[in-house]
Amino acid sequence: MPVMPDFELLRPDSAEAAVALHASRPASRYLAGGTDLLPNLRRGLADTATVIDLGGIAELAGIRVDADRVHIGAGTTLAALAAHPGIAAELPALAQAALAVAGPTHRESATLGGNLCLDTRCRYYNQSTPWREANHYCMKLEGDVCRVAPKSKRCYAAFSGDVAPALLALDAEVDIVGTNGRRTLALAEFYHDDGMRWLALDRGELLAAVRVPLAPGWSSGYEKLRIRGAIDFPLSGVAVALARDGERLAGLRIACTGVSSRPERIEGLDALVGQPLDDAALAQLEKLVLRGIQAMETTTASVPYRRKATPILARRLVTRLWTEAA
């Protein structure tokens, strides 16, 4: 049975204090809800002598709905996010994505920031130490070969967070705190396509908040494929934001998770704007989704299944939102 290693636990009361503590202990790790970090520590997939608990930082929690945008602290739990009436009404894709994460008890602890920064996952990496040792480890930890793509010079572990595609489809941006102050990034710039270096965070930087613009006239939704009806990470997840003007598409954004080393926002959809959402448009949509994902052998489901299922999932969700928008 894996045993939790000993570590020093620090509890700062501000984001700046947390960043300063990390700067004094460069090998430390931030702890939010702990639903990802603590299992990884126990299983030997992460290692640190110091954990910086962010739970006591008031500015990292809470939801504020303004006239033109929603501000969400990174420490807000997924349960609070899913239950918030303003989120459900104005940003349904985000509420649905938060509700789709794991199970009810996980969502009471898991945070928005934690899910956005979720460690990438792979069937060759998320295993016990003896299993990984018997397979000579992998590039992501202690080895030098990506077991998914042995000839590759990069890691193909998949990003599997649920809320990221919803926020990508909703055009969100993130606020980041570091030793050099604060900065803001579009969420699309927050991720790299590399299973080992998937976040655009400098050493010690901390995700503080997410801001989502309110867009009247837009509909949104999120759906995922998984083996079990709860608990499981997505084999594939799709978020859609859509605007309809009569019988023509006025706007469309689609983002996917579980099928690349980062959440992917699908490109080329502007070509469908101004057109009716007919069978030809839906067929083109499926081609664009297929072109925008790169599913690899990172889960128990086959690559051909995920590559075939993801465009169909996107088509069904777009069709549902189109019909509801009428």
Given for the second form:
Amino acid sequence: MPVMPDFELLRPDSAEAAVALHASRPASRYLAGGTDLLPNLRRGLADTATVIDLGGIAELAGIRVDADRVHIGAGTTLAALAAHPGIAAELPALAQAALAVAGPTHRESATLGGNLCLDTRCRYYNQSTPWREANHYCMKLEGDVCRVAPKSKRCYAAFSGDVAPALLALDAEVDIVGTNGRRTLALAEFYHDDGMRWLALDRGELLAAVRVPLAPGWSSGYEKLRIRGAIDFPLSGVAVALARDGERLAGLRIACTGVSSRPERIEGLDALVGQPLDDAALAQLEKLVLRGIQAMETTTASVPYRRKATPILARRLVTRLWTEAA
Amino acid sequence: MKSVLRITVNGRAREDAVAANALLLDYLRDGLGLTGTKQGCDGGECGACTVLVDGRPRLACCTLAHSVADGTVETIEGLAHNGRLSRLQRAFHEHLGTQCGYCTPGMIMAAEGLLRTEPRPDRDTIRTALAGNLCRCTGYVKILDSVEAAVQAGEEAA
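Other form of same protein, the form predicted together with the partner chain, not the form predicted alone:
Now the full complex is given, and it begins with the chain already shown.
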């Protein structure tokens, strides 16, 4: 593996100071847990003259459970997120998704914000420099053709974070700090369907916190498809939030990961709400999930497999939550 | 560019001039000569570089040395005291948890991190705690046996 490029390392103690430092240095990158950025820097997938380490910013850490919502600092580690009793009890999809990321040692470093901003992944991009060079590079870095879809004008690298679909299903919003102050976005607005520009962050903006509403009567879960039981990124991941009222579905939100350039919230599920969750409804649900995803040849698992497996993953999870809510 | 890193390594407070881009792994191995911490995949995929930072198992290849400034780092070299192996080291030795030995420091440090928060884990909990550590000899059964034996030894000693 090549050596780490040279860079200047800065450790600000507030979000505002971090944003100001970023603005003063044109080529800088924010560093959180480091499990994504540091290997990418060494593999030549990222380059920077300045690294701004966010680890010393107190505001970014911590979980606060209020009466109607949970506030989570973006610097909270995935291990802390998965182990928090309030999260596990109130927002099981979030705890399950945090626990599904990589392995336990990664989760001690990796942060919520880092997982939400995870670089998109592709079998043609996450390779060594000699490999990519021999393949004449790709659009995402140094090349001009998307190897997954050569006629395409855009990059199809897949968003592969586990936590984002859980937070989409839970209707979360994010707090962003920039040089012009703070703003709040629905998490669904935080992502673009583009493997090269998948985050709706302006230059130098920093993801500071996530807020998740508490919805009494709703249950949730996350299921992930991968080859090994640990470390692997998702071939496909599905998060579901569901409310049941007697024999009728009172609410349903589904989001997927690994099968599109952004975490994908499935559209059209409102048609199922108010109905019983019978075979016809489940068949319709599978159709809607399939319509909402765009699996491409970004992983070693085939596209037909992921197109078949993702709706079934959703159907199983919805059925489980429905049964448990009885 | 180097700057001063204040850090405690295996119980000893240190101040060293360390480059901004130095990984914790490079600092331990090249700076301090603590080569017990292994460099495996170098990208967070194998767990051979697992060390304890403030008591928690972390990947030294995915951590900048300066990011753990003012913290406490423990490596495999810090486990034995006066030539006496730790409970986990002894169990790995006696139950053949070590084959080629390359993954062993990472396995032991990950298991050490587990035993500090959960002194009596069952086999599934041990499996989960070691899920980020690969053994290229595939000697996983003996590794799990070794950690279980260390847990038992701890119970007998208690």
